[in-house]
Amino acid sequence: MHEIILALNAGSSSIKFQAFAIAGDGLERRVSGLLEGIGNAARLVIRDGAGRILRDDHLSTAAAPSVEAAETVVGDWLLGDEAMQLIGGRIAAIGHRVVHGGADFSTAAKIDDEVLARITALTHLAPLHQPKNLAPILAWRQRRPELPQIACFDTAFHRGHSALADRFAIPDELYREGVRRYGFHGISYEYVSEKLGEIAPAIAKGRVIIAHLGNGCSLCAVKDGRSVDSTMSFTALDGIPMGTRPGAIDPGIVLYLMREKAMDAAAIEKFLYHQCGLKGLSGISNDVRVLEASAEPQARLALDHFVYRIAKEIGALAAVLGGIDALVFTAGIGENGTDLRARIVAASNWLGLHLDPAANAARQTDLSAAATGPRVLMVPTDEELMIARHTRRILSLT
């Protein structure tokens, strides 16, 4: 009977999960699932290891009103007879995505009382995500207290940044308190960097900009497989525009909202995390597919702004790297947004990046138009596999 690693990735409105069997030197995917639309029209989709849909259930709002309630739905299924037959093994450990690891966690860590307390203490740095990441950790501690659990931090991949890249131009005492640039989406960037080492080893050793474009978006400058800089910083609000977050804005706007709109910290937090970005600009939706299908001028404005800001930050990261050998798209929009990929590359032609329309339409790995020069690639991310790899390494599971 195989030993099984569960990888859980709880977000603000979804829970992704996968079960991997330890098979020799590798990990064999046995089952994957997604419970999305938490708090609204929740939907649970479960696939087998080959990607075939086994279940596609629409849940009532009452069944999954919160991530905590949704975790119960996922946990009950994973321990049920159907899941046990599909998994075909004994659950040996659980790995979790944790958005914020602060300045101390530069790698994944086994969760004990001390580590749990340190993760919890970082909640104020990621108020939208950290409580959601903690929910399944706490639930499985009660459900199966004997199972080892591993925290895999989105910030860890970026902990090798230089002090120049990590600092804001603020007094040093605040830096020592932890007010610094952390960077996020690190599990995704680490996976894509490792995958590049397999499919394009020469590129992986060079200067690469990875564009993680989903509901949350950021760019990362990677050199020889290591993060050099990233557009996200102290929180997951900074950088390029996202589905409902603004990306970088003048901090004076926060002062304006306080003084002129009488908004307190809670109201500003809600505004910045939920009412800005593509949703705020368009006034329609945070979903790129909805905006692309809309004839409304504000929808076009939102997408134009999205492309403009991404191209601008690609230029900035290229300057940090001293040039660029490849631009790599990943995550939901990066992997599926054919038109947006084309527009972003067109805005970055000055860097020598050129897209092959046929390769782009076919969603090939290499989207480059030219045989030489900087490459344009599309590499699907797999955060759950990366979580499982870290879990196996930390626990030395064989």
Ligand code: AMP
Second form
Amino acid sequence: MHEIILALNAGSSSIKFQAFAIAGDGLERRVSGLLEGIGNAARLVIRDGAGRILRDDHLSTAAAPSVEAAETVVGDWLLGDEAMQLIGGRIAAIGHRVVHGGADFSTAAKIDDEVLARITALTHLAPLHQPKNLAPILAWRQRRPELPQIACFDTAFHRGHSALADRFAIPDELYREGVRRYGFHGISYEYVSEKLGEIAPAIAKGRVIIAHLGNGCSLCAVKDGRSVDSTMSFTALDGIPMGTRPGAIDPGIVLYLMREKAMDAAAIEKFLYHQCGLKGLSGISNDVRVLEASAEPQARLALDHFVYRIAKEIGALAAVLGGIDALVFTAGIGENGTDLRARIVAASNWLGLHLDPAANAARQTDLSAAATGPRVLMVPTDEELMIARHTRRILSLT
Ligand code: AMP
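Previous: the form predicted alone; requested now: the form predicted together with adenosine monophosphate (AMP):
And the full complex, kicking off with our chain again.
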């Protein structure tokens, strides 16, 4: 009977999960699932290892009003007969995505009481995300206390940043109490970097900018497979615009909101996480597909601004790297947004980046126009596979 690793990725309004069988040196995907729209119009989609949809259930709001409740739906399903038949093995361990690992965790860690306490203590640095990541850890501790659990941190891949890149120009005592440029989306960046090592080893040793453009968006400068800088920093608000987050803004705007609009921390937090970005600027939607289909000038402005800001930050990270050997697109928009990819590359032509329209439309891996020079690549991310790899490595599962 195969040993199975479950990988759980609990986000702000969704839970993604996959089950992998340990097969020789590799991991074989047996099942994947997505419970999205938590608290609203929740939907559970289950696919087999080949990606075929097996189940597409709409859940009542009462069934999944919160991530904690949705976690119970997922946990019950995973321990039920249908999942057991699909998975076809014995669950040996569970790996979790944890957004914040602070300054201490530079790699994944086995969760014991002490590690759990340290993860919990970091909640103040990611108050919206860390509790959602903790929910499945706590639930599985109760459900199956004998199962080893591993925490994989979104910050860990960035822990090798230089002291220069790690700082804000503010008094050092704040740095010492944890106000640092951590960087996020690290599990995705690590996966894409490893994949580059397989498909383009020479490029993987060079200067690479990875654009993780999904619900959350950030860019990462990678040199020889290691993160050297990233656009997200202390929180997942910094950097380039996102669906509902603004990316970097003048901190004076926060003071303005406090003074002129009498907004408190909770109101500003809601504003910055949920009412800005593409949604705020367009006044229409956070979804690129909706904006691309809209004839409204504000929809066009939002997309133009998105491209402008990303191209600007690509230039900044190219400066950090001293040049660029490849730009790699990943995540929902990066993998599917054909038009946006073309526009971002067009705005980066000055770096020697050029796109082949046919390769772009066909969603190939190498989208570059020329056979030589800096490459433009598209590499689908797989955070759950990266979580499962870490889980296997930490536990030495064979
Ligand atoms: P993710 O967080 O990686 O699942 O990405 C989700 C985002 O991908 C959505 O908010 C959409 O804006 C975007 N997306 C999905 N499909 C497409 C598409 N065909 N074209 C452009 N953007 C897309």
